[in-house]
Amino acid sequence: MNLKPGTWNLKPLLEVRDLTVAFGGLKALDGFSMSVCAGEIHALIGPNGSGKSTFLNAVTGLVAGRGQIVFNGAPLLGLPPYRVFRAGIARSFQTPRLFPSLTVAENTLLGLHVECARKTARELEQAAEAQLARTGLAGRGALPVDRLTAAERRCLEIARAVAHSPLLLLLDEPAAGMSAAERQALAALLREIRASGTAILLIEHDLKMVADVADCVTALNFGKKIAEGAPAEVASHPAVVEAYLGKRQENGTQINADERR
């Protein structure tokens, strides 16, 4: 399904309401709410330290929080990561978490572990090979992970994540360190994943890529939502511009967002 930015009349797949995550006295998320609909690519943007990765960690059960997280109609908050995965959510990390002692194909097969009882070894191998081809890693399955480039490792983590055909894919800065050509290939892959029926929640600092692939954008700063809507609308929102570029004082001095933190 190829949606146009600004079209959000689909059924919510992930609904988060008033989510708060605190580390000691610091609220990484402070009453944050957002929804991701089936059939869309939804981008979550914000400066470093705004709470984006904490949000993914809360959704996937890696950190505890207060509020409501509902996925596909069922409560999710408080479930351990393996149950979140079985519910239909897969993810990547800022730094790819791969098994260096395993080959590229073996890392991909880990995403199919819940299907081991239903498929033969050859069927699982074929499924892994299909995911590697899908993510631009065809013919690389026998290689050790350390033979891959940084961009290829990110693609391998995506291949493992989508191997089980999740309902929702969470991606944490997948384009970091990629060349322009690699980012174009990644954008095409994200569209193909969305077209196959998997919704995507994308954390990304490359706003050009966000504008290119996202149907909806939510902006986060200091743990709170500051804007939401079509990519162009959010990118020009005064609160988003201030969060990224800083606030100009009366004397002309510009305060950087990180300095204010």
Second form
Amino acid sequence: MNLKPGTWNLKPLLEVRDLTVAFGGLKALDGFSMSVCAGEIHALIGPNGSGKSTFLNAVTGLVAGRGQIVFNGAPLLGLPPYRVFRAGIARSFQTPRLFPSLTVAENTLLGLHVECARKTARELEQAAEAQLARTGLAGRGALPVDRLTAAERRCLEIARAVAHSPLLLLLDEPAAGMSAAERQALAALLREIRASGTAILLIEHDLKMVADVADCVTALNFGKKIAEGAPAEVASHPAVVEAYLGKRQENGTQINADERR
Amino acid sequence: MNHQGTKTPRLLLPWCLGVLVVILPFLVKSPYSMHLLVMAGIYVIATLGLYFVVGLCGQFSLAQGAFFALGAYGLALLQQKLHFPSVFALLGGALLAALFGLVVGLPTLRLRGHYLAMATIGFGEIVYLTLKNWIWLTNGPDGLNIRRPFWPGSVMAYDRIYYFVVVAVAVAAAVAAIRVRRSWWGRALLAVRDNELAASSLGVATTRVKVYAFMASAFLGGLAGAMYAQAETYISPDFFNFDLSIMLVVMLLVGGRNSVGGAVAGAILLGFLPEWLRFLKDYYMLIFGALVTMLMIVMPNGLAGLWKKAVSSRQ
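Can you return the structure of this protein in the form predicted in complex with the partner chain rather than the form predicted alone?
Then the entire complex follows, led off by the chain already shown.
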């Protein structure tokens, strides 16, 4: 892949070809291919156990896989996690992985770790404060993380991940456990992050939210791609309805219960 | 008004402690007590070293006694075989320990928890047995005599002056530890301790920051060992056995592994405790062990945790 200046945004930022990840005999991902373009919010949907989180882990170097992953023109597969981050990919986790020994501000500063050598402590603190303000956590910097609500913790994890302005942000169910109002704030934040030049790959169960923010959707089941396209297109795709939406409708009442709370 | 009330004792306490540390060597009468004071300071330096790897980094290392030994023997051999002046031999001993920290840290810091503890025990045993059996180099169990860097005329006066050297180094080490905790490195170490996966996903080269911590830990352990050699003027392998590593870890845990002040307090307390419990004779280890166990149950965050609780409950 040879990227010429000026054409890069037409080419995929992240290109995955024939990715296979096996745990023993089980293939969590089976020849999976997809790409994410610069400047888009790309949703990855699929039932539980379909391989979404495994895909994120393979991209970020947490699990080994076979196949090809090219990011921004360079091969990615086999790099350790910290090199993946330095290449421009940041992520969140399905259950937020914050650092309880550190304050909210210090957690955010960890996202600026790779800039520590180049910036003064004051510049870093200001940058961290700006990220907290951006994610709705202004003034919370001095708190220990266990004083934050579940939704605030997810926001903090995003603040930490975007502090270094990654080219691509991978989010693993960021809206889980959030109220309707919190989801709306999150959707606005995701759009703002996209506008700032960071592409987003979003794993999300809430299809309303996917339809709301995503430019493109890829559906996954049993480690294989079953559909891809615009949100409405994918949502009505027969294979997706069978594998995924049928199940969600049963759970529809649960979403309402969440919203009432 | 209330604000001032809490602020005054906060400033008062360090001053009182500082004055105490300065006048203490002039209050003690016997050379033996003077020597104990020097040893307490040396333990503080070694325990501050452990603070980096066990406290900040959360890696359980039982090799601090070995680094202590490497510092002591490094100083002795640099002086005797290569005729280094005392100050350079002291630094050389500490750097030798740090070098071993790098060599041991690179492969073992990929291990976690019990495995790392076991690997560091193994390293400690190797060092101990080497000191005992490489008679051509270390003079084996007979030990080595160490030249004093200066001689003011009496052992008491020597120890009194050396005490201030130890205190100066210990204060510098404590200040360095506090500064590291507040730096990007300390933040990264705590992040690795809390969640290594998340830290590496944020661009932290986790093995590298851990190896640096291990080297800093070994450096201070080695420095303490080299100072021990100069204070004691004689070293033999038996002092650097496994018990020493255990003792240093216990000092940190009793003091509170999350705080620099805790490391200092634990080292001083456990440095003197054996003397206070001396009247127990044969029952000493039993009572000592029970006491330490009880302390850990009652205050899992050590003396520092207790202090923090007391301060916050008063406000």
